[in-house]
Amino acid sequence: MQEVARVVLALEADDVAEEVMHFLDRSGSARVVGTAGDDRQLVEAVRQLEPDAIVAHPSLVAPASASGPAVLALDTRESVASLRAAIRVGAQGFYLWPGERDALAAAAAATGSMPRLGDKRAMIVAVHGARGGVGSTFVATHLAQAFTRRDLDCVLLDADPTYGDISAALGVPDDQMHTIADLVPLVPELTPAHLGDALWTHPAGFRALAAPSAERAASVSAAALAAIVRVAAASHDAVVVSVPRELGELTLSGLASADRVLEVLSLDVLSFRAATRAIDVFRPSGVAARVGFVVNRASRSEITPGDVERVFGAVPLAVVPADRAVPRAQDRGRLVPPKGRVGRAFAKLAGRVLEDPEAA
């Protein structure tokens, strides 16, 4: 029998708080065990009641610890400020009341029966490309290969249901690779063994899980993705998450869980503009402090890798050169061999990512 999730509710508006409390209690799979009207009351309620989840307006929540309860952010309207706050506190999902109340109840319920795992052991890296075509999939797959060459047990998760194409990049037929959606029914009791059974092993040594098909994309919630990343992080040395371009719930979940965020750029104005807008969204949330930049397909151009520091205030962690071997390898569903200029760039990137985030 599924356990009933124990929830602490923290909302400033009393009428909304009452509606949410009654709805969750009636759901039968979540029960509100405490309420709070401000951040201090919330801290005390969590300390005393040890809930499975916090359902709260993100402005009332302190940044979550790895061992703390799941945070489900709730607001009555979507705004950039609320999304930023949700990212800052490490929310597993962002829900609008009352339109997304069923999704909220499902996410809260999942926290009640989720297995308790040991401390996270993995370095979690989220790879994001604000503009299509910059090569975020290329960076994610080759970073996984570079981690594996450092004798790290690495898993690669494709969390982009719209543009995710890791299976194609790895040359795996769709019917031979499990997707994140396949694990969603198991989330309430997901274990490292369940995850291991679903992973496909690449000849380079890392293991991977594909993005869900368009038909099944809606089944993957931010909370489900957070649970899968959490299990992967407890049982591997490195987790690479390819997050969606759009700054929606799945991207929010991937960014919130990551130790490092790699923003992939190409040397053109449109890429820089798109990345600037993304960083503007990240900055107030605290995620911006974990962002590093990767220049992909660098070649002679009016815009140079040096312009990254001028525009974004940070030297790129790696500059991946343009190489005629890359399109040929991609057309065959193969990774570029680790020897050569491209391979050396990713070896350098892996080393920098594994350093102390403050020192990288």
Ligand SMILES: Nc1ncnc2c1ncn2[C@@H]1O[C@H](COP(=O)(O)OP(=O)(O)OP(=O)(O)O)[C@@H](O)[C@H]1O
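Since the structure is predicted, the reported quantities are computational estimates derived from the model, not experimental observations. Residue numbers count along the first chain shown, from 1. We call the rigid core the largest set of C-alpha positions that still match within 1.5 Å between the two forms. Compared with the form predicted together with the ligand:
Relative to the superposed core, residue 53 undergoes a Cα shift of 2 Å or more between these two forms. Taking the rigid core as fixed, one finds a CA shift for residue 347 smaller than 2 Å between these two forms. Positional change of residue 329 between these two forms stays under 2 Å at the C-alpha, relative to the superposed core.
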Contents of the next structure:
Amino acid sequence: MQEVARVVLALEADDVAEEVMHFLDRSGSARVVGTAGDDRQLVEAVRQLEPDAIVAHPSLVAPASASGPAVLALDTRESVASLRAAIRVGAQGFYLWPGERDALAAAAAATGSMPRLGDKRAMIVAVHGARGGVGSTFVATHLAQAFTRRDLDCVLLDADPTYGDISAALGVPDDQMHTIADLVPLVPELTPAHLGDALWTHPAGFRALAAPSAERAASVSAAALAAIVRVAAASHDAVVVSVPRELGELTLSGLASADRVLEVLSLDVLSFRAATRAIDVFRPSGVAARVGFVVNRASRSEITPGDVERVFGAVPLAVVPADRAVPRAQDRGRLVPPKGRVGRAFAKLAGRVLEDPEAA
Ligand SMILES: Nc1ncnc2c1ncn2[C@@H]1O[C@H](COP(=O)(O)OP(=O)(O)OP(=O)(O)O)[C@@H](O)[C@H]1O
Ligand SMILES: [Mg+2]
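Coords for the form predicted together with the ligand, given the form predicted alone:
Now the complete complex, all chains and molecules, led by this one.
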């Protein structure tokens, strides 16, 4: 039997709060156990009442934690600012009042039966390449390998429906690997065990989930991706999410969940231009502060890794050399062995991301 979900409501407008409260209470599957008019009251209500979900205007919520209540963002108007705020706080969904109230009630109800996740919390790293072909797939797969060599239980998620190619880079036929879309129907009750069943294990030891096919990509919402990442983070030590190049909802969701965002650059003007544009788009969602740069395919060029600091104000976390072994391995669905120049660059990158002082 489904439990009645316990909800704390946090909205600025009293009249809307009243309507939402009556509506949810009448729905029979969710009950408002507390209300809050500002962010401090909300923190206190969550601490005391331990609700299953917070239904709130996104501006009132602090970023969600993996073990805390689900956040369902609500607003009376759709705006980019509000949507970004919802993504920033890790909301599982964004609903317009009153137009989407039935979807809100269903989402609130589902939190009542949602399993409580443990306190384990992985380091979540999103990998983005603003310019096509800079090596974001290469960086994501090899970072997963480097985390595994540090004995971290790592999962690699390919969230790029258009250009996702992690399955090919790992040498797995598409029909032998589950995708993120396969988990979407389970999202309201997704457990680490469901996720574990869907993961494919690489010989190096990390586990992976492929990108959804283009036809099923639409079924993967930003909220679904956030929920999958949240469950992965609750049951692993490290989560690497390869996010789409396009700066849409899925990318912003992947970035919002991440502790570190790796922007992959190559040493050429167009890559720098594309990364600059991407960071301008990330900035309002508060992600820019978590961005670190990885220079890939470095070779002698007029542009040097030093220019990264000049242009982006940050020393690159790692400089991965251009190496013919990379396309040779990737074309055969293999990873470049962890020993050697490329492997050493990734060992250093993993250390930097984990803020291991020895990697500095
Ligand atoms: N350090 C490197 N040295 C030599 N070749 C590299 C290096 N990194 C990546 N490559 C090659 O560059 C090509 C693009 O790499 P990759 O597929 O990882 O890029 P991507 O950013 O994921 O591309 P897309 O935008 O298509 O998703 C591949 O052929 C890969 O083997
Ligand atoms: Mg790619």
